[in-house]
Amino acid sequence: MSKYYVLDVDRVFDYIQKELNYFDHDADVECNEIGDGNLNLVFRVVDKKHGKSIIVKQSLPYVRCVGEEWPLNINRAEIENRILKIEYNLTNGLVPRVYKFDPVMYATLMEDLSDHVIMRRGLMELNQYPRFIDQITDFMVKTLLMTSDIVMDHQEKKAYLKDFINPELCDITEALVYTEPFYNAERNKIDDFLIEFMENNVWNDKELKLEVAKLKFDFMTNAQALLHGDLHTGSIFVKEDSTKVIDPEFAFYGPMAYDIGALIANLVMNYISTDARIENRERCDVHNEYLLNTMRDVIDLFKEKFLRLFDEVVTDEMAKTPGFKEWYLDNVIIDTAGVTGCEMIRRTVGLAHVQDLDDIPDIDKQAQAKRTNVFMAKDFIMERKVIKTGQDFVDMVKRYYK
């Protein structure tokens, strides 16, 4: 009987052939471990002779970036497999195609997207993606609205809610996004130059912590839609005409704002990073104008598509009440601003940082960028009730970059 073992570059080709017989008998194969995330192993296997390639992603029974002292249920791979199939169908292929899921090895064999780049890397290289706004708003509207009580039969939605309980991954989010960055937690990864700053401006700010507590408990209790759960620029592959969302293993039923806010926060942090890293002011200004336009248009096009699709797919009788859809959407966007702020703070001082900020080479500029990131994040959280349009998000950024 087969049993779980950890794959490596020497064994992954034989594993693929056993599961799929994917490559030709005369294949000239090269195997590389390409995973740079916090949790899993990811391999790319390519036949250099015939041009075929495949990705194998395997869950480990612990958090990879920490080690075996932080065990983690590998059943998350099964959730990810199911989510990818649901998202593929809802979005007409805005996620990679899954060829097979192996429930023994907790491994997913899927489409290779190496003709795309990770969006975070592309943005740090000042690249622009003209189709991204339209495609990512399609992804968010269709995955969020179509899995909500507005559309789904309520009994079916409750069954989904049961199926996609993801307690260990949710616990990570509750701790690393909504709790530990707001006090001097042991697992925080904080620069020495930020400790006193955080004490003065975050950890001892009772009003801020009250608002974060509200956002945390909304995350924990508001089973609004089936979330991706980790929708940032490191979980998106892009090229000029294509967007593909990857890594939905944090998926569960939660507030729509969590997905939207995580994305917006990472666009904001790229803006802050670009201003600090790029000495050529003309190139910097061009890229940051693109980022501002992207933030604005992602919010506004999401709202436009949401309201339009709402009318086409709404099934709940009370949700058809005039004024309800606008009230519902306003609250999603308000909470999106709050999530944006929480994500920005946790990526500055929490366990998992972003390259955008950490790779600023000038340490003085890095320190200033991280302080600006925290101050702006606080404003997103504290002033979220008046942030309802894409321009409101842009104006918040411009407040610090006049």
Given for the second form:
Protein chains: 2
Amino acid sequence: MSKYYVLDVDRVFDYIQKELNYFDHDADVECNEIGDGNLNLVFRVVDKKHGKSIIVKQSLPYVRCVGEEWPLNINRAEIENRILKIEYNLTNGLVPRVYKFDPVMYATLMEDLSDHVIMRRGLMELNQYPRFIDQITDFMVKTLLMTSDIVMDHQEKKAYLKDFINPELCDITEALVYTEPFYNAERNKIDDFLIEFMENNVWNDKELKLEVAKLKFDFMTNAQALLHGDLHTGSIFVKEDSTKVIDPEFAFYGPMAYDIGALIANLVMNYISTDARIENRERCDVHNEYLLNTMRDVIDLFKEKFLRLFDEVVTDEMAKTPGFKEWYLDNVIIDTAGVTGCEMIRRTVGLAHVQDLDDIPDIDKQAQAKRTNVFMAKDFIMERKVIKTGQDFVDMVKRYYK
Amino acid sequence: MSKYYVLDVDRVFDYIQKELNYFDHDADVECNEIGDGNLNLVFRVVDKKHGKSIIVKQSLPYVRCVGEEWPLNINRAEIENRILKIEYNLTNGLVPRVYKFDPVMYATLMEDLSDHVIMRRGLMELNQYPRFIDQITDFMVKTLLMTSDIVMDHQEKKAYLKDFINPELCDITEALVYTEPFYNAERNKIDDFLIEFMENNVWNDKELKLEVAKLKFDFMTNAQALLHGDLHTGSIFVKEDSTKVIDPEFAFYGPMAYDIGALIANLVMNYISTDARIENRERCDVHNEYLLNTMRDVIDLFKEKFLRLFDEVVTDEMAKTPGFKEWYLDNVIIDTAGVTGCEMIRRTVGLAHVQDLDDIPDIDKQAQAKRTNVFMAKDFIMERKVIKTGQDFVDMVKRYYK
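The form predicted in complex with another copy of the chain, contrasted with the form predicted on its own above:
Next comes the full complex, this chain leading.
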């Protein structure tokens, strides 16, 4: 019987051939470890002669960016494999195709998307992606609505709920997004120039913490839809005409707002980053106008598609009651604003930052950008009950950039 | 290997002796099938010579009150066995003690509580139970608060959530409480004199159905606490100084309000029943005064104990934020009023009625009582956002009985 071992660039080709016999006998192979996530090894193996390539993603039994002292159950790879198949079918291929999953090695052999770039990187280089709004709203509406009690047989939904109970990965989110950024926690990574600011504006703001506590309990108890669970711009591959969502290992049944809010927050932070990084004001303005339009249209098109698809696919008798879908969607968007704020704060002072903010070269501008980020985040959280349209999200950003 | 077979009075004694060797060799045994629930066989076996007795509860693979055409997974007996042990430990014995669970026969051998009576029966005989308020609020606060994310380690809570996913029994509640009573469904049992009334006042009331739809989705998605799941007065054994909660096979992670509301609704229906059944006005008034005090004190003492225990047991850092526990509890009570209304309607026109209403001998008074019941239920649902104290619940009843 084979056993789990940690793959490396020297062994991954033989492993692929054993599992899948993917490459030709005369392949001219190059292997690289390209993982930049926090939890896994990712190998890209290319046959330069025949132009074939493949990705192997292997789970490590600990949190990679911290080390072996933070162990993590590797069966999250099974969850990722299961949800990739579900998402692939629901979205007609807006996630990578899985060729094979190996439950012994906790390794997934899947489609290579190296012709795409990580969206965070692409946005930092001021690129635009004309198909993104349409494709990401398709992804969100289909994965979220179709896995909810609105549509699924309620007993089958409960079987999914059971399959995707994901205690360790949820625990990470509960700690790193909804708890530790709101006090001076040991694992936080806080720039010295922000400590006093955080104390004054976040850690001692009891009204803010109360609203975050409400959002945290919604995250922990609201088994609304099968989420991606980590839908920031680092989990999205893009190119001119294509969007592919990757890394769904945080998947679980939670509030729809958590996926949408993670995405919106990372668009907002890219806006704040661009303003502080790009000296050429014209290039900055063009990109940030693009970002505002993107966040507005993502929200509005999500709502439009949600309401349209709802009528086609609703099965629950009571959900058909007039007014229900609008009430339901309104609450999703309100909570999206709340999640947006929580994600923005945790990416500024929590354990896992974003390059958008950390890579602002001028330290004064970086400090200012991070403070603005926290202030805006607070507004998103505290005023979320009146944030209901794409324009409401745009207006919140514009409040700080007149 | 032994196999599942349906127990009967002739075989249950031998079965008990094989499993537990419970009775003495010279026992003078009497066996009766005493189940009056909808889903199971319940045998009481008494040794009259030595004064020993025991209960054997066996799950049937179909809904008993409907017949074999409604099959039901018998592993609900496992869920009942697991939750009885948890509730027994949390409440210091406010549920029957389990001696043994047999996973082959889906049978639970447990403490005989025949010195108690079913509370519904006791209330219909106008009896009072002086320890009930204190004991049932203990039961509810401890089982609900202690199994929530406020207290439990979040990863352990998710393990419980997984263990208690209960698709078939939840499906029954979703259909019979939250869906079918709100249209002219085939399985409804509706008195002829109520059909037109229901059409005019419930089935065509879109605002009401919208609020019920919201409550239904809360039931389906809000994994707040490990519920009993069927906490009406037919699931409670009482005597002068003792309260024992039985039949938790509907257990699952759901909204706390579902347990509290089921209980309150059945107290309200007993009030309405008493007014229509008991000709002696003095006896009627004494009993109904007792019922109003009971529902008021159940709500208020639940709230008081909840807030007090919260401070002692809270572990979640964010839940410690000032104002959180009051916000959390307020929402539980608001939703309790909503559940109260849904339970009252379904017990009037749904598949499973209550004797309190059906046993009103004067048919005109019965019709009037049932109409009052539905009107009051609607008020509980539609006005739930301002129903926050025990007195608010009492005032709602008094609105119809000046």
